[in-house]
Structures are given as structure tokens and as C-alpha cells.
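The chain that follows stands alone, in the form predicted alone, written as C-alpha cells.
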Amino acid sequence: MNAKKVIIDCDPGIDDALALMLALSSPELDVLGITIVSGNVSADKGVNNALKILKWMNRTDIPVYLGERLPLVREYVNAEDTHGEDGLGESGYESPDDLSYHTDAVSFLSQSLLNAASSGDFISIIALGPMTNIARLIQTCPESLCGLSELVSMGGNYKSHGNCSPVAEYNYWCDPHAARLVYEAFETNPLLSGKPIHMVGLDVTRKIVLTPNLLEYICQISPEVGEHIRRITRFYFDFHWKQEQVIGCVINDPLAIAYFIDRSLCHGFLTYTTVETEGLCMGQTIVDAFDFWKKKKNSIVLTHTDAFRFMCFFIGRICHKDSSQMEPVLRQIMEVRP
């Protein structure tokens, strides 16, 4: 199998941790590095969380790079109310003192993409947090974009309501200026022509809910994996109940990884998208679904997903089980008819 070369840009983060577990369990991906940005927690906490996850997964060969600590313009607001002060649900995992990280994520991104352009072996970026690192890359080394194959961004929302304001999704709300800059680049930069951003937003991720029954099933078929997930999601379960009366937790980021691997898991449409940067609607994605502005289409906005197929994929991969053999139990748990 010719694995796709990817760099994962993230802000770990409970659901980022689950997404990294999925990515590192998928042979279709050759993860060249993990770049960290401030979002759910500060970038300094995020790098330590990434190292913890790599140690769980026995993948300490993958380098981790500290990225931007602050948004481009606005004041930084973390999401520790959602993910816990440590970013991993107050799970108490100790920092792996035997592991270290690198600095200057943006330089790593630019050099990796320039090398990819020279070799013709292009690299994709899966962005699971605010796009501050990607925006800085565009500002400082736009020529490196010739080495980019695709950008998949977990962020934004179209018809779904927001999760940190009535209209905004957190990643884009946390650094709206970065998100807007990136979407504008995919409209205007000729190096990105024909490479729309894949926006994996709340319209699809909200349908991906890890319920207590699903978690118990994971614990039964893979106790070690289940224990990691149980420890980091208890806080997340409590938050979702208090905030949205959801039994379980929405796991946004793993869907972006799964979609990158299997495009049939989600569907959407090609359109022009931009991001509001000020006022009450800060962070809102403005999706020109009816081509009102007649602007160049810079994004594929996902609107539909199959939660059952995703769970078969996700649980099968992280537990190293044949997903087809899991289907009867998952149909029962998720109340899906054959």
C-alpha cells in the first residue's frame, strides 16, 4: 500500500487524542509529524499531550513540533472547560520525561512542503485545531504551498448551530483571522488552484457521538484501548451532559481523519466560504451555497455522514478488529436496522 504522506496539525484535546489514535492505527497514512497550536489547551500543554499519545501508541518515532502560542489578532481563549485543565479530561497521565519535542512548527511545515514539491511526493495537512500555524505558513512561505496535496480542516459550520457561540464553531472562533486568511488563500493563490479546503464542520461531526454503550463495547473487545478512552472521556461526557444534555460525547476530530482515508464516509458540495472576524458573529463560516457572490469556489463543505459506518471504521481501527465482525453488535448498540 502506498500510504499518503500527512502532517497532522492539532491542539490536543480529548477528541484530538482519539483522532491521533485513529491516524496511527491506519496503514493508509504515513504521519510525517505532528504540529501543535494553541486551541483546546495552550500549545505548551498540547505538545506534552501529543507525546503522551505517541507513547500509548508505541509511535515515539513521530516528531512533534511546538507551533503558534497565540492567535493572529484576537486574545487567546482556551477550551479547558470542555477538555479539562490538562486537555485530556483531568486524566492524570504523567508527561513522558524520556521524550522531547521540537520547536518552530511553521518552519517544519514549510520545509516539508518545499521538499515534497521538489520530489513530487506531495504532502497533505489534516488540521484539527485553529489554523494559526497554517496561516503563518501562508504568510511566511507561500511558495511552499506548491508541495501541498490537500488540506482537510475540522472546523466551521454551515446549517448547524455553533458550539462556542450561537453561530460559531470553536476552532474558527478561537482564531477567526487565521481561518479567514487560509480560506482567502485557497481562493486567490494560484498554487492552490483546484485544491479546495475540505471543511469537516459541525454539520457532520455533531452526528458522531461516543455513547457509554459504545465505550463499554470498546472496553470489552480491547481493554487497554478502552481504558485510555475511558480515562480521557469521563470529563467530556460530563461536559456534554451539562452543556447539551447529550448522553456521551461528540468526537469531532476523528471524523476528519476517517474522511481523509475514506471519502465515502461524508458528502457535501463545492462552494465559496469565508469566515467572519469581528463582532457577535466572530468565527462564523459564511457559506455561499447559492453562489450569490460569484466568487471562486474554495471549499468542499461536508453536510452528510454515516455515523454507523464511521463507528465501524473507528472502533475497528483503534481496537485492531475486523469491522465486519463488529457490525451486528454495533447495529444493536446504535439501533441501526440491517
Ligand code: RIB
Contents of the next structure:
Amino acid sequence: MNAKKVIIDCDPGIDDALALMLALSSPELDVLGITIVSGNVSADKGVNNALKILKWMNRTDIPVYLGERLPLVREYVNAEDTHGEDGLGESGYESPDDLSYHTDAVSFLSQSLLNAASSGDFISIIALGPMTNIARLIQTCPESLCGLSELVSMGGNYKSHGNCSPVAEYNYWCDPHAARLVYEAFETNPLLSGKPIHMVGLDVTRKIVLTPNLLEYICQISPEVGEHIRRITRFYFDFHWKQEQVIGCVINDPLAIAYFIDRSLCHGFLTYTTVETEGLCMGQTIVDAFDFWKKKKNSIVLTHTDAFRFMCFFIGRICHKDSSQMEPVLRQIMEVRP
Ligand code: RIB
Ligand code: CA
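Could you switch over to the form predicted together with the named molecule, since the one displayed so far is the form predicted alone?
Once more the chain from above appears, this time first in line as the rest of the complex follows.
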């Protein structure tokens, strides 16, 4: 099986960390690099966190690139209230001063895509944070998009309520101008014709809740993996209880990785999407499901997922176990009938 070439653009971030653990435990992916954007925490902290994650995954061979520190237009607002000041749940991992990183993520993205275009071995981007780097790529080197295979974006929301305003999801709210520019490019740029953005939004990710019992199960079957997850999610659990009276934590980003690998995990519909950039509803995802505007369909908005199948996939991969062996216990934990 030929692994799919991907670049993961992220803002680690607790759920970004879980997504990277999943990606690096999946043989279907050839992770060419990790590009960092300001989001949950500043890009500088995000680079540090990506290096910490690569260290505990023993994958310091994967290059990390510092990307955009500020949104295109609006002021930068972090999510340290959710992810902790360090961005990994105040988990106290040592700063990886022995590891280096690259600067200029956007140049890495454009050069990688241009090389892919000439070799014909196209690359996909899985965006797990605000889309500032992707927007800058489109602004500075639109011709590189001919080397893009697919863009999967964790972000946005269709019918689900927002998570940082009544109507807006954080990644698209943090940099709404970038999100709008990217969706517009997928509407107008002929190099992207027939390649809609796969929007893995809150409508599906809200179904993916890491509960204390699921965490305990991970710790039992894979203590080392479980310890990392317990360490970085404690803060996140507390936030979810205070914010939404949820016991556990919604892990958004790993679903985007899992969906990229196994498309049967989610389904949705082809439509036109854009993002509001101003005013009260700034960051709101506008999905023209009834085709009022007769615009080119630039996105696949995912609306349904199977949380049980995702958890079997996710836990099986990160714990390097046969997920079919886990089903009976996971059915009991998640109260899912056979
Ligand atoms: O709204 C959830 C998204 O915003 C996730 O990607 C989380 O990591 C933050 O980036
Ligand atoms: Ca993220």
C-alpha cells in the first residue's frame, strides 16, 4: 500500500497533539512535515509543543516549520483558557531545547506542492488550526495549488452551535479572513476544480468525546501512551466540565486525521460554503445547503460520524493494538449495542 503524502498544519493544542499521535501511528500516512500556526497558543509555543510530541513519539525525523504568528486581519486571540498557557494542558513537558525547527512554513508548503506537481505525486494538507498558513500559501504562490491532492479542514460548523461564539467555531473565528479566502479559492481557482474542501466541523467532532472510562481503558492497555494522554487532557477535562458540563473532552482534530484515512467514518454533502468575516457573526460558517446562491460547490460538509467506530480506530492505532479485539470492551464502555 502506498502511503498518502500529507502535511499537517496545526496549532498544538491538546487535540492537535492527539491528532499527531494518531497520524504518526498510521502507516497509511507519510507525514512530510508539520507546519505551525498561531491558534490555541502562539505559533512559537506551538512549535515547541510539536517538538515535545515528536520526541515522545520518537519521530524527531519529521520537520517542524514555524508559520504565521498573526491572523490576516483581525487581532490574534488564543485559546489558552481551553488548552492551558503552555498549550498542552499545563502538562510540564520539558522544553525540547535539543531539537531544532525550521522557519517559513508557507515556503515549505509552496515548495512541497510545486515539487509534487512536477513529480505527479500530489500532497494533501490536513489543517487542524486557523487557516492563516493556507491563506498565505494561496496569496503568495497560487500556482503551487496544482500539486495539492486534497485539503481536509477541521473547522466550521453547519447546524451545530459555535464553541467561541453562539455561531462560530474557533479555527474559523480566530482567522475568519483566512478561512473565507481559502473557501473562495476552492470556488474560483481552476487548479482546485473538482477538489472540494472536506470540512470536518463541530457537527461531527462534537460526537467524539474522550471520557474518563475511555482514558482509563487506554491507560490499562497501553500505560505509556495513556500516561501522555492523561497528562495533557486533565486541564481539558476540567475546562469541558466548567464550560459545557461535559464529563470528558471533545477531541476534534483526531477525527480529521481518521476521516482522511477512512472516509467511511463520516458522511455529509457537497455544497457551497463561505465564512462571515465581520460583525456579530464573525467566523460563522455559511453553508448554502439549498443552493440559493447557485455558486460552485467548493466543499463537502460532514454531518454524520460513527463515534464508536472512530474510537476503535483511534485507540487501536495509538495503542498499536488490533481494534477488532477492543470492540466488546468499547461497546460496554460506550454503551453501544452489537
Ligand atoms: O474548534 C476546535 C478547533 O480549534 C480544534 O482544532 C482545536 O484544536 C482548536 O484549534
Ligand atoms: Ca487545532
